[in-house]
Every structure is written in structure tokens, then in C-alpha cells.
Protein chains: 2
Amino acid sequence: MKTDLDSLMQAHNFDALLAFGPGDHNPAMMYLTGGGHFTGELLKKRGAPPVLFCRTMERDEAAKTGLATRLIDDYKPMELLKQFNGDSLKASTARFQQMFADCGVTAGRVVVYGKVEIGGTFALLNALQAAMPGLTFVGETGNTLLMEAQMTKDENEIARIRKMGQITTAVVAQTADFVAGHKTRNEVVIKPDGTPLTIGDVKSRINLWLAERGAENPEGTIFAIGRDSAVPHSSGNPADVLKLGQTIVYDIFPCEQGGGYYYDFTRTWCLGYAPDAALKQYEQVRSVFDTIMSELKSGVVFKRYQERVCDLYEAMGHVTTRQDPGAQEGYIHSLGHGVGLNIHERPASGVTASDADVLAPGAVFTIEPGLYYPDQGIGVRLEDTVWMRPDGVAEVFAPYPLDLVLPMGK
Amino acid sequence: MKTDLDSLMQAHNFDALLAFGPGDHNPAMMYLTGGGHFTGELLKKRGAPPVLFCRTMERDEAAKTGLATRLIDDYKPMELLKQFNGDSLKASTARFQQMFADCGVTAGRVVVYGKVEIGGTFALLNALQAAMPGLTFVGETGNTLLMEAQMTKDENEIARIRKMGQITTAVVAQTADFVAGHKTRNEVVIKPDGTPLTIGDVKSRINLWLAERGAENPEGTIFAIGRDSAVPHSSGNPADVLKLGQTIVYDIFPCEQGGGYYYDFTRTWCLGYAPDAALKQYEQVRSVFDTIMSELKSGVVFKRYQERVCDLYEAMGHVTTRQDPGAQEGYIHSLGHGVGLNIHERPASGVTASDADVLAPGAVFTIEPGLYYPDQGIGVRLEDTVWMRPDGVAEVFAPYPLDLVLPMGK
């Protein structure tokens, strides 16, 4: 959690943290500042509470942070440019090495942080370590000391991925009336004036529904029909029309207006009927999905649900990723992944994820065992997000049926 | 323009062009690929057509595009894992390694590109460096290539940013039948329920408004009332009331669903009646945009026209940037800046812009020549984006009226 942000620091080794980039669709800085529509820099030395550097016109939104905040403009990046004969590189360097100076960083590793254009800031970067031999830049990969801490939530982000889950299930239902409002003629979904309903027909009402309520999805949304359903993510052809018996895959994972908390959520859907391979698919993945579910328990590493889910699986005569990682039928993806300020992010469950990766009380993550047959033009996935809470319980944000025919003409 | 890159990456002395990222909101990866819902590497050997690794999973995503696709899978990552112990920055170092082989590129200048968190990618870089001394890995600062081949805009490119400007004007319209239509009680906006109307209550009708069309707005909308349509950034306090007779700085530059190209666009607005401080301000920003509009050349350095609005300013009395770089009254930004995929590129026309930053035939920019007096709770900006034509006209994509007040209770 973020109280732990400077234990974490002491344990990574690391003496300052840099972020860079906006206040907005940028997680790293979002979970530091609380996020707002400014663009800067953030520096925190162990021990200190971080300092926001701001322009001048941004200097309100920035201030609404509650953080320390300091003016770019206060290190006269105009006179440093002149100084260095318009070099911007050499200015950018000389505001760092007095932003560092003031803030007690002289000497130790400091990780960096920010979702940004690579090209200006690994110039940045590299200038900066030539610039300051005591301080060693460090970019971590694999698990960062930021993701550690936002493994776990507290309070204020539960709330926060709560709501985003009633948003995300109000627009689903709404998603299910819609369609189920059309009329059909030869299996196929025909709009009032004649023409087949498409994906994109769809798609444009699911992002109209979710902005009503305030919230984006800055990732898309999937909803794929046929061969598209079975692979994991395509997210659909905009010009497909929704035809009875297919089975449709609709992944839905929106934020919070600005880039904020994702929820994430699948449902599979076979308009009017279901086909039988599409029925025994369907039976089998909500035989795992539910299995799965009933035995989620807290503290257990991740991905030993995954090995799970493949001894289910490979019980069922279905080919895993575990025994051929290339397949490109069969459970091909892995059980699930944490949900935050990331749609992706800690603990995860594939194979090569960590053994501190486990279902920690505070832990957001999602359960999402699908069957994919491109060949057969079957796919099918159900996903809920859900929180390990302090008491043990694993709960579901926002329950919703897990039905696979939607009868149509209601 | 796209065509040019061959010769910009010759005459910038790189011999090949890696980019990193999504293929939705990442301008570098957007622009070579026309995009996509898929994340992966592009690799660009000068003279030869790009590369796209992509994953699995992301095939037929992938595919779409219509570049050249290799999977992420052919390099057999599970199996360098384990060749490196779990080391996964040593396992991408070695995958990167054959793709560079696989695409020709063994010696020379490489450029990178992409928005991505930063961490993980200059860990990367710094180890491919190490690993390839043969390459120079490069990050630009400034003015890059890409922004370079950005700088003007072909056909498809216009008709795009077209089509945004059409719809940015019809929600601003909206907008303003929807303010206008509302009652008034004490210089207060009352909603139908009694309580008054938010500046939040606005913005989240503008963002439904942008989805309906399908735009969307992943840098939010400014609707700044008083005070803060005098802080050229502030983006306006959701809590806020609308009174009337206050200056409401109403700056709206949505983007293509899944980050694709902008519009840029304000409008000052008083509703009901405007006091005799803001009109005058308004007149005074009104003339200097009516006559930068009728003096727009092909081919003149953008800041030139800065130049010009600052002489136009100074001689009505206000302080400009161009006095006093650290002023936070009078006019404190610069004229504009061109858009595409990025809200803010090329041409600049600040005093730090470039000569080679000119209003070629193609380029596509903003005109915001605006005022602000945070003391006086008035600020007023009017923005129109132009295209300089091919045949040397100036052409603003989608008119809109200027006027400050708007009439209440129509």
C-alpha cells in the first residue's frame, strides 16, 4: 500500500524516486499525486515527503494535489537555455542538478518512474547520469518497488474499483437490453430501419453509456463475434453484424474519467440460442470458473490457481499454455491479473509470475478462465474482478448473471 | 509528410527506427502504423518497410495494419527466460538482438520512439547498448524526425482532423443550447430541480456529447469560470456555479477514439451580459485574432506572428512574455501550435521555436492569442485550428462563431 512507499524504498535500495509525465493517463504519476491535469516532475528522497515541479500555468491544478509543490520557472529554464547557447538537453540537465540539490538528493540510486515519450527523456536520463556520478538512474523491469506497493489497496482505492464495478455492470445490462430490444430476421439482428446491427453499432453505444456515467475506456472494449471470440484479443470486427447461436465475447474494462481505477469484466453471450459445442464449451469454462472461485483463499501465491485451472483443463481433454506454450487453442492465456491504476498490473498468475504474487488481503485481481477454438469459431470467457478482503473473503465488486443465451425479442 | 521518411531518417543520420508501445495513444507508434489494439515493437531498417512485432494473441490486430508482422512467440521468450534463469531484461536483450539481425540492422544510428513507462524501457535500452556496440541507440530531444514528418499533414490526415472539427463544433453548440436553456436566479444558472448548475454538471455532458460522436477527450476540457479562466491551464473547478456576467474560457480538444487525431478549439463566453472590463478585453483579443487570421502566409516562420501579437499587445498596453518571461498577467502564452496526433507539435511559434518551424502548405495549427487578468477574475482566449492549403489559403476546418455573450433563456 502506499504508507509503505518509503519501507519499500529502503528495501529496493533505492535513496530517491523520479516521476515524470502528466497528472492524468499516467499511472505512476497518478498513484503519487492523486492525479490532475498538469505535467511535471515528481522527486521524493527515502524519508521526505515528494516534491511536485510544475509550469506556472499549471501551477492551481498542481496545487489541488495537497503536495509540496515548486515552479519550473523558479530555475529559469529561459536564462539556462541562453546560457547554454540553446541547448535544451543542457538546460534540462542544469534545472535537474538544482532540483536534486534542493530537495537533499546528492548521492545514492533513484528509480524513475513515468509513462512518457521514451526519446526526450532516455536523452534525459543519460545526460543526467554523466551529469551527477553519485546518483545511479536506475529503470526497474519485472516487478517495480511501485507495483509492489499498489499489489494491495487500501480503503479509498477499493471504493474507488467498487464503483467503477456498478458503472461497469450498469452499462453491460444496458449493453444486453439493447440488444435483446432488435428484432431478427434469418439469425440475423436487424436495426428499425432494416439494416443489420453491428459491432460498431454496439461498441459506439457501450462508450456512449460509459461516458454518461463518467467513466472511458482509454484500452477499448471487446466485443467479438465467431472466430474473433476465440482469439483472446481481438477485440472485433466494427463492420461484423451480431448474428443468433454465435458466441459473443464482450470484455469490458473502463477507468475512471482522467486514467483513474480500471474494472474489468467478461461475459460471454450467445444471442437467442446456444449451439451444443458452444453449450459444452460454455459448461465446462463455468465448471472452472466456479470451482475456481469457491476456492480462492487468502494468501495463496497466485498462480497456483493457474496450475489449477490447467489440471481442470487438461482433465477435460483441453490443450494449456503449461503443456504447449505456443498453443493457439485450447486455455491459451493465463487465470488473471491484478487491477488498479493498471488494467494490468500485480499479483499476476502466469507462469512466470513471482511467489510474492499472492492474493494478499488489499489484493484486486481478476478470475478469467476462457476455452478458445478459432477453427470452430468458439471462444469463450467469464471474468469477475475481485477484492481479498482483510477478513479472508474473496468478493466480487459487482455480481452480474453469468447466462449464456440471451434470449432476443424481449 | 508519412512519404518523407526515408530521406528525414538520411538527413538526420539514422540508419534505423525502433518503437516501443500500444497501438492507441502513442503518437510515434499511431503514426507508423495507422494503429491498432495491439502492443509491440516496430522496427524500421532506413530504406526497407517497417516491422511489427506483435504477440500472439494480438495476431489479427496486428494484421490489420497491413505492415510486415512477425510474432513476439517466433523468438521463443519462455525458453530464453529459462536459458537466462529468469532473468527477463537478459531473455528481451537476446530476443531484441535476433530481431535486430532478422531485420538487417547490425551497425549505425538507432532512433527510439514510443509512450511507454519509462522504467522498464530504459533498462532495456541501456542493456541493448551494452549488448550491441556496433548501434547507438538515440533518443531525441527537441525537434525529432517524426515531429519533423508531422509537420504538415497529407490528404487522409486532413480529412481526419476535419471530421474532429466537425464534431468538436457541434458539441461546443450543443453545449450552448444546453447553458442557454437553463433559468436564472440571482446571476445564478438554476437547474429544473432548483439547485444550481456545475461546471461539473457541464463537463460531463461535454464528454457524452464527444462519445456520442465518437471522440473522446483523454486530456479533459477546460469550462473555467472567473478566477480561473484567467490561469491559462486551470481546467475549471467541477463544484463551480455559473453566474452570469463572469468570462468562461470553454477550450474543447478532443481526439479520435483510441487517441487518434485532435482538434483544438475556445471560446470566451459571458452568459446573459457582459460587464464592460471583460468586453473591452474581449475586443482587444478579438481584433489581434481577426488580424493574425487575415495575415496568415504560406510559408512565414510561425513566430513570426507571435512577434506581431506581441507588438499588438504592448501597444494596447499589456505585458507580454516577450517583457517579461515570468509574467502571469496580460498575454502569458504563446500565439499556438500545430496538432495532429498530438494535441501540441509541430509548427511551434514560441520564442524558443524553431525557424525551420514554418506554416508550410499542410501544416495544421492553433491561433489563441489570448488575455488574462486572474486579479481582475477575467480571462478570454479565442482558438480556431487552420490548415495551410496547397494553395496558399489559410482555411479554418470548422467555423463557429465568436461572439463573448451568450443570451440566457432563449
Second form
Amino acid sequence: MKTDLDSLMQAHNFDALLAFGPGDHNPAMMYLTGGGHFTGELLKKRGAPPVLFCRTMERDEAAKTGLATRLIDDYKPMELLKQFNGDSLKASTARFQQMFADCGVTAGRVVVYGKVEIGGTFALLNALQAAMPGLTFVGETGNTLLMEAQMTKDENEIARIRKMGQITTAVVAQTADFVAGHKTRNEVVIKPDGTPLTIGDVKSRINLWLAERGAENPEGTIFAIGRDSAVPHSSGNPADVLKLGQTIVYDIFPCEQGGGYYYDFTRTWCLGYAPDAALKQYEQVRSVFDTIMSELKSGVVFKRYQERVCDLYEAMGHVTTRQDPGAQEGYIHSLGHGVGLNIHERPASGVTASDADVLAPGAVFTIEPGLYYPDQGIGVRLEDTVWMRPDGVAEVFAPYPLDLVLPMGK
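Return the form predicted on its own of this protein as a structure block, the form predicted in complex with another copy of the chain having already been given.
A single chain, with no partners or molecules, comes next.
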């Protein structure tokens, strides 16, 4: 959690943290500030509260974060530019030197985050490094300090994710009503004008319904039918026609407006009826899903449940990634992942997961076992986003029916 930042900075041997860029659509800045319509820099010295530097015209938006704010204009950037004969790099370097000094950061390791144009920022950090040789600027990959902090959520974060879950399931229910409200002809779902209803038609409605509820869909939506439903990250062909009896994987993962907290949710539908082969595969996935959900316990390493899923599927005769990492059918992905300001966060359950990826109190994660057989045109996945509560109970944020068959002609 954010309250752990100082201890995590010490554990990672960082003396300060510097974040660049806008408050929106920028996970690092969003996490540290809560987001907002501003662009600037945030500097946090270990053991001290963060300071947000912003332009005068964005001062009110920056103030809404509740953080200490300082105006970039107070550092007289135009005078600095004149002082350095129009050299913007030297002027920016001088400004940052003053900002760092004002925050008491003159030496040590500084970890850098944010979303910015890389060329100019790289030049600035190199120049600042030369101007302040006591500083060492550090970048991270993989399990970063912020990813470690974000692995557990506080009450405000939980409330925001819960609201996104309610929005998501409301849109899913609206999708079901929309599709089921159409008539069919020769096993094809048709619109009032007699033309077939397509994947693209449904997706355009999904985006509209999310926007009406104040959510965004920056990563897109998976709404895939037939063979595409059996390729886990196939988003679906917009021109494909909705037909009865074919599996549809509906994986929706919107976020708050401004690029805030995400939700992740999947259901598999067959319109009208389910063929025996699809029903059997669904029942197996449902069995594994229910088993794992019933066994979730606080403090367990997440990848242990991935092993459990492989055990269950292999006993049913399916190939898993444990047996064949390159498998293209059967169970071919990991059980789940953390969810927050990024659609994929820690804790992880796949091949890159470590024993530090624990379902600790405050963790928010997905459970999403699936089976995929492209040659049969059948794919099934069920997914809910789960919160490991402080009392050790694993709670689904937004329960929604797990039914396979979506009756038509409502």
C-alpha cells in the first residue's frame, strides 16, 4: 500500500522517487497523486511527504490531490531560458536542480517513473546527473517498487474497484439483454432491418454503455465467437455474425475515466442453446472455477493455485502449460493476475511469479481458468475479480450469473 512506500524505498535502496507526466492515464502519477487534470513532476524524498510541481494554470487541479504543491512558474523558467541563451535543456536542468535542493534531495539513488516523451526526458536526466553528481537515477523493470506497493489496496482503492465492478456487470447485463432481444433466422441473430447482428455491432454498444456510466475502455473488449473464442486474446472479428450454439467469450476490462482503476470480468455464452461438446467443456471449466474459488485462502502463494488448476485439468485429460509451455489448446495460460491501475499487476500466478506473489489481505486479483480448442471452434473462460479481505475472506466484487446459455427472443 501507499503507506508502505518509505519502507519499500528503504528495502529497494532508493533515497528519492521522481515521477513525470500527466495525472491521468499515467499509472505511476495516478497512484501517487490520485489523478487529476494536470501535468508536472512529483518528487518524494524517503521519509518525507511527496511534493507535486505544476503549472500555475493547473494549480487548483493539483491542489485537489491534497499533496503539497509548488508552482513551476515560481522557478522562473523564462528567466532561466534567457540566462542560458535559449538552451531549453540547460534551463530545465537548472530548474530541476533548484527543485531537488528545495526537497532536500542532493545525493543518493533516485528511482524514476512516469509517462513522458522518452528522448527529452533521457536528455534531462543525463544533464541533471552531470550537474548533480551525488545523484544516481535508476529505472526499474518487472517487479518494481510501485508494483510491490500496489500489490495490496487500501479502502479508497477497494471502493473505486468495487464501483468499476458494478459498472462492468451492469454493462454485461445490458449486453445480454441487447443480444437476447433480437430475433433469429436460420440460426443467425438478425437486426430489425433483417441484416445479421455482428461482433462489431455489439462492441460499439459496449463502448457507448461504458461511456454513459463514466468508464473508459482503453484496452478494448474481447467479444469473440467460434474459433476466435478458442484463442484467449483474440478480440473478435467485427464482421463475424452472431450465430446460435457457438461459444462466445466476453472478456471486458474497463477502467475509470482518466485511466484510473480497472476491473476484469469474463463470461462465456452460447446463444439459444449449447451443443454437447461446448456444454461438456463449460462444465469442466465451471468445476475448476468453483473449486479454486472455494479453496482461496489468505497468505497463500498465488502460483500454488495455478498448480492446482493444472492438476485438475490434467486429471480430466487436458494438456496444460505445465506439461507443454507452447501448447495451443487445452489450458494455455495462467490462473490470474493482480488488478489495479494497470490491468495486469501483482500478485502474479504464471511462470514469472515468485513466492512473494501472495494473496495477502488487500490483494485484488482475477481467477480465470479456461479451456480452448480452436479446431473444434470452442473456447470457454470464466473470470471474476476478487478481493482478499482483511478477515481472510475472498470476496467477488460484483457477482454475476455464470450461466452458459443465453436464451434468445426475450
